[in-house]
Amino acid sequence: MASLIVTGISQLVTPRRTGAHRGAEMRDLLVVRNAALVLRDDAIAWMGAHDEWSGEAEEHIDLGGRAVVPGLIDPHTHAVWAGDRLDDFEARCAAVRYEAILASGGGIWHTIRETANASCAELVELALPRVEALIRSGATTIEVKSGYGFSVEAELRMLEAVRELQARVPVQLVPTLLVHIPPTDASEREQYRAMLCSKLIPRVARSGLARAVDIFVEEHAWSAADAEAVLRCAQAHGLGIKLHAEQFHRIGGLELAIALGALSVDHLEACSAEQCKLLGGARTVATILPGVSLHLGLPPAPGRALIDAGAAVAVGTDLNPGSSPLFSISAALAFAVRLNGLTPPEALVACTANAAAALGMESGALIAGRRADFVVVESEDWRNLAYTLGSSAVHQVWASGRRVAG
């Protein structure tokens, strides 16, 4: 006897399996129309055509003609952090660049110095209604990093935090350590590198507050030698490693990120055409994420070289107060395919399996035995998600079998 049976299915759309598409598996999604899906408790039992399915179950829903994708996965995001960056919006509406706001003591700097004041409990108030409103754009997994502390101990406040949301959240969140920035006395940068690998990392692997590392390779933050020793670092006491990289400039980080073999390397606003290549061959995902160049007006992620080289592409929404304060990751969908010239198929992948897979994480499918996760579209057409912009596509949000929106 199943728990649950979800009928009135216009559309169920999926990629045909979990773990990274590469290239052209990217447009593959299995589609099953007037379709039933079947829940037994927190995972799915069965799925496929309604009129094929003979059993029974305890409950009964009828969605009335909608469609039905996986629940999407955001990973990529920065929702623990105090205070704004409303000065910061303003000047570069005025056309101050980044960096130079940056340099003036603005930028991340200011968001360290508010986070770094905040308690644990005032940090898990301020990110709740962030986490919540990307659930209700359809996310059920959510990486989160830390990365706004800078000291070991706002780093692991964040990342205590991010544990304390989880218990108030009915989706999974993903947390990760960021390396976001050195000190700006370069006489510093040594010895601050050393307390990260002898001993923030260590303390973060004990304690399992995070899954992977994530350090920021660019001329104002880590070149990519400090970051390969942070990143072996991180490997050698078990953890995942990721990489931002190739958002302004071209220094390396792409590079290692493959070297290493790492999970994913995000943002690639600067990535080359032979970077792309490079991509193509490689184990490591390439996530891009459009809401940086919506607000900061950065040419985009080459999302369609990308793909057509072979690569796998994953979106996210980036959300952070400085570059991109994107609260939807159906949004982020929806840019993908304006800005980085994704189709829909090949966004609704990047926000699913390809997510999953640069989280290091075997879903992003509606696979039975597999948890139900899964978002039911406002229309009958799934492309409605691609489509929409100013309104929510999205009706319900379901997690662990459980309705968690709409």
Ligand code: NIG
Given for the second form:
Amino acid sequence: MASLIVTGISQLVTPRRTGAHRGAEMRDLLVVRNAALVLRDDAIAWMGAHDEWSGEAEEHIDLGGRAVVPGLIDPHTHAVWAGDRLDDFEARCAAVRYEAILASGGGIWHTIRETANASCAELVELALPRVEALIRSGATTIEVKSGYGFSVEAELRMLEAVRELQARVPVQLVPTLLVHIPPTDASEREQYRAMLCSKLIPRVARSGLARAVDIFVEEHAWSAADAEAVLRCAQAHGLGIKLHAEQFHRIGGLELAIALGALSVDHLEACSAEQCKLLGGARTVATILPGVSLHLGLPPAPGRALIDAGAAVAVGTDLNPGSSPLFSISAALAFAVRLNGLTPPEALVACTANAAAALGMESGALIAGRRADFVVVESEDWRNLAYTLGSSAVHQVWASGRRVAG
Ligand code: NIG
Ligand code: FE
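Since the one above is the form predicted on its own, can you give the form predicted together with ligand NIG too?
After this comes the whole thing, all chains and molecules, with the earlier chain placed first.
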């Protein structure tokens, strides 16, 4: 077995359990100074203060006094798409609203048309550099949604592109089927929903092309009643469920997420103080997306109030062409501190342990026996990860015991 000792770690920082929180876990940070990490193959074999290590390792790397944190987890991306949204961007800069662009057949509809015209191979080539940028920013686990497909074939093609990407990148990609927007015509909507439940979701479940189903609950998208039917079908097929909800309006998405025991409810820019309390008592993770607030000029999701209410908050990039062209999970972490009122430790937990919980995964911490996914911070104090803007505080990224960036 190949073993490697990593020394010269000024701070080894990891979320730790502080008690069960109805499924998602509340954690604070453990900081070990002058630490060492011992890797064996793809896993962490030992971790602790360097002077407590008495074993032997075949290889040795000295990080020269840098901090190490767990590999970051981006629990929400739409990294597969074709075309661009630069015209939308320019229109929005001239005060045309995102929802108005969508309602007039542009926005997400534009990306659906462009994506429908792309082959699986083209989608992979377009998505690869985006995923690589996320990896360089510290991500070792990345959720990737479909949702620009609209037909069974086009949605499956997007998920097949994610499967192909899994073989091309050294980190974990977690695929999600996104039921994004319905046909504008009310009668077609009913048929489309029936098709989702009779064809698309069963095929995705059978083929293992996605682990969860997500749905966009919003005035210009799906109603909570339609979403309930789709999500119950997903659950009946053994898939996890997630929602895009309370982005612009409160139309029942958040309450549905809690009632159905969703893994996460994402966006929450329009979440009220009362709703923060509801999430505080739920096991559903509240995933907030500061890139959207920045790019669309939406009010930031109430991250501070959610945490104060007891909710488990995760942070994601929401990387997508329309509402969040943010290619860096460490930037999302830093923005969550500025925009959503998280402290630096809360933001690190949000991008590691809580992001893992939002994906239904038990990881996001440095623990002996677990996969050796970690980020070497440029400097001796890990807080530079939350502090630095406009440049990267990520020195190296390691996934499954191998250096994959830096
Ligand atoms: O997470 N809100 C809905 N869906 C995406 C945006 C998709 C797009 O604009 O292309 C989001 O913001
Ligand atoms: Fe999204």
